[in-house]
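The data below hold one chain only, encoded as structure tokens and taken in the form predicted alone.
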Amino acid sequence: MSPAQRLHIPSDRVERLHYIKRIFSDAQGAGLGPEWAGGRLSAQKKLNSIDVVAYARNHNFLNGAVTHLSPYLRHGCLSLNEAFSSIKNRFGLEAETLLTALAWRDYWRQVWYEKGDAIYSEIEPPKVAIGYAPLSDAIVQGKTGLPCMDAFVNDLLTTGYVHHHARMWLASYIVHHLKMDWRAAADWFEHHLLDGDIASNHLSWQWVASTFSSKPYYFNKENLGRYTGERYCANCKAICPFDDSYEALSERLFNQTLAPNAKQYPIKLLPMRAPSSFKTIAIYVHDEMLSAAHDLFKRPFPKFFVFDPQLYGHWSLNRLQFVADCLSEMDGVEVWLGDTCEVLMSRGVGQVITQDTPNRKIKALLAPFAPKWQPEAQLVDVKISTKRLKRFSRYWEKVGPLVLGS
């Protein structure tokens, strides 16, 4: 690893983001347009221009009101709880629909939470007979000969950001008709999305897979058309796989016989350290927590971030210009780029305190510093069994009527 370097970031934006393209300049990605500068300031923005009637109408629909908050939610930005509050507030039960797919966010990091690093592995058996090829690259290119797909491939590797409805599809292709190895798909996934969130990425994948679900989740033609408003079938020359009915694709697709076994993933842990002798207490800034009204940033401590290659190295030239943009908005943090423990250790850094995160490789890049976590807010203050949490219907019939107040 080359020496830790000392980042500037650069107020203007057009600047800052040549100034990430060029210290980052291996990183994929074609950059960040205007429609998705980070921060809070853009969070806020969203927040308040929601339109809770047309999303429960046609959010579903790839040109439908989504909301575009998972990138701000991802990062901090804006916590959970004052999306949720605020959405609450001002449209009631108008906005349930919203509201229950926010709790969605919750229910993941609840398990990531529970689970641990067992989220990388799959936590139940397949209900059907899935593969493990490896993810070709016709895929990572965008280059499958499907106008559908490889639309939604694109605006993985160009924006950063997919439809909530194109990610199932895409998914769903990848897994049960090319029978590709779900984790290193979802590891693609994480990499490239503006919102690659650990948990809400790789249980989603589990989810289609049937590795953390009842059933598979597949599609057919008729769907992806009438969502997608034909805008890829009206003109398409290949031979449709998805040209069928649910029975008949149920008997392609599924027709193997099953191995009902759990597939484990080996997870590569990080070197251990030895603790810090120095006295400096710090604000550890990551990932989760950026927003420049963080309850951490009122102690008078200073503050680090730090661009490490073993957090940040196989992300995206978009997810890190977004990081970018959300630092600029955060006065008095020092920004680095290098090994979390060198960077510390060079400040006189002791004892570092921080947010909570399920994420075990940020706690085992602190593990040095005796770090002091804070808790995060939970969308309830109520400890939810882990029975509830192998299922959302089961978290919901839980949470739902407290956070909705019926």
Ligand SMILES: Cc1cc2nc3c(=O)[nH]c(=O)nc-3n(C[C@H](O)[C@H](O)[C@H](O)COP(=O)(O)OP(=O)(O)OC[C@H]3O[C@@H](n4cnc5c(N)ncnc54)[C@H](O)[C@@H]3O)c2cc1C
Second form
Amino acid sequence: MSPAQRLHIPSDRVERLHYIKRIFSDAQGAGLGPEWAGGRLSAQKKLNSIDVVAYARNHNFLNGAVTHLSPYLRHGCLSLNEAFSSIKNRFGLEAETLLTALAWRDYWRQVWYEKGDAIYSEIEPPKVAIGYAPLSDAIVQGKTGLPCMDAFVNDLLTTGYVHHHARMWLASYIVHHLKMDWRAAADWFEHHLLDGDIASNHLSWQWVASTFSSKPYYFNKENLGRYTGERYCANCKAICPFDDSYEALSERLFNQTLAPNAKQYPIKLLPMRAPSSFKTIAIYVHDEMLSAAHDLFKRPFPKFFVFDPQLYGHWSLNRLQFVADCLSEMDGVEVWLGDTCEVLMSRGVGQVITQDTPNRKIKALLAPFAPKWQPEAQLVDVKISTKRLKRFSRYWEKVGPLVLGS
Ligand SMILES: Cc1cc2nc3c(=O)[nH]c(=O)nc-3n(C[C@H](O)[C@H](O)[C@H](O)COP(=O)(O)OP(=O)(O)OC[C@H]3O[C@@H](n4cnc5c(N)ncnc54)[C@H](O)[C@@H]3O)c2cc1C
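Right, the form predicted alone is done, so what does the form predicted in complex with the ligand look like?
The complete assembly is shown below, putting the previous chain first.
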């Protein structure tokens, strides 16, 4: 790894993009437009412009009134509790559909806390035959010849945002039609999605694949045509692999035997480092707490964010730009590029205070600095049993009445 380097994130957004492109010259992507500017100010604008009635009516449609809040929640520009309370206080139970959607994020995250790195591998045996072929170039370049799937890949690569329904269709196509390895596909998504989040992402792939659900997710042409307003089907010349009844699709996709794959997904462990002997206490800012309004920022300690290649080396340029946007609003945070341990030691840090996270890589990086983890708020402040975390419906049976007050 090259020596650590202090970064000075420009306040002007155009300059910032040039700077990020120069610093991360190997990162894939062209950069984000103003509609996806990172940071708390943009997050609040999005939160203030939601339409909960339209959301309930049409969020499953590609042109529905979805909120685009996920990248901001993912990076802590807004906390989940803050967004949830703001929506509930403004709209009450009229917002139930959206509040339930937000609860999925809490649920997946609690599963991550509970299971740790095990979520990278299959949690349950698949309920149907799935395959483990590597991701093809046609998929990662969006050149399958199917206008719908290629458009979803294009969204992923150019904006880093893909509508929920399109994520489900694309994931189902990759896992059940092409029999590719969901774990490689989940990693690929995570590299590009602005909201790329190990829990919501990897567990959603497992939900589609049926390794964390009771059945596989699949769809037909009629379903895709309905929720896309036929925008891809109308002029499509391809032989449609989805143009069938659910019974026929099930027969075609699942009635085959594939070699089981019992392998654990390899997780690269980070090397153990000796404890720091320095004295300075610092706030370590990680990628889930990118808001100047964070409680910890009131503490009178130096604050550090490190673009550590061990955490972010695989991220697209769009993701890195989004983070830089967030950091540009956070005065007083020293931003570095390099090895976290080297940076913190070079600044005399012996102890860090930071927000808790289920991310074991962050925990491993901070181990030498006697980390103190500030608890992260969950939607309800009660311990949810492991049994309830087996399925969202069980979790929601318990949490729904507590948070909706119904
Ligand atoms: C294969 C696959 C991969 C996914 N990867 C991610 C990911 O990396 N990060 C991520 O945040 N979400 C992920 N999701 C969940 C969901 O697609 C996105 O949260 C949602 O599309 C974000 O867009 P939005 O903010 O406009 O959503 P909205 O529909 O406006 O929902 C509002 C908020 O509710 C939460 N939410 C809604 N649905 C879900 C869900 N099923 N799971 C978790 N949270 C949900 C999100 O925080 C979202 O911002 C994935 C889903 C699938 C099927």
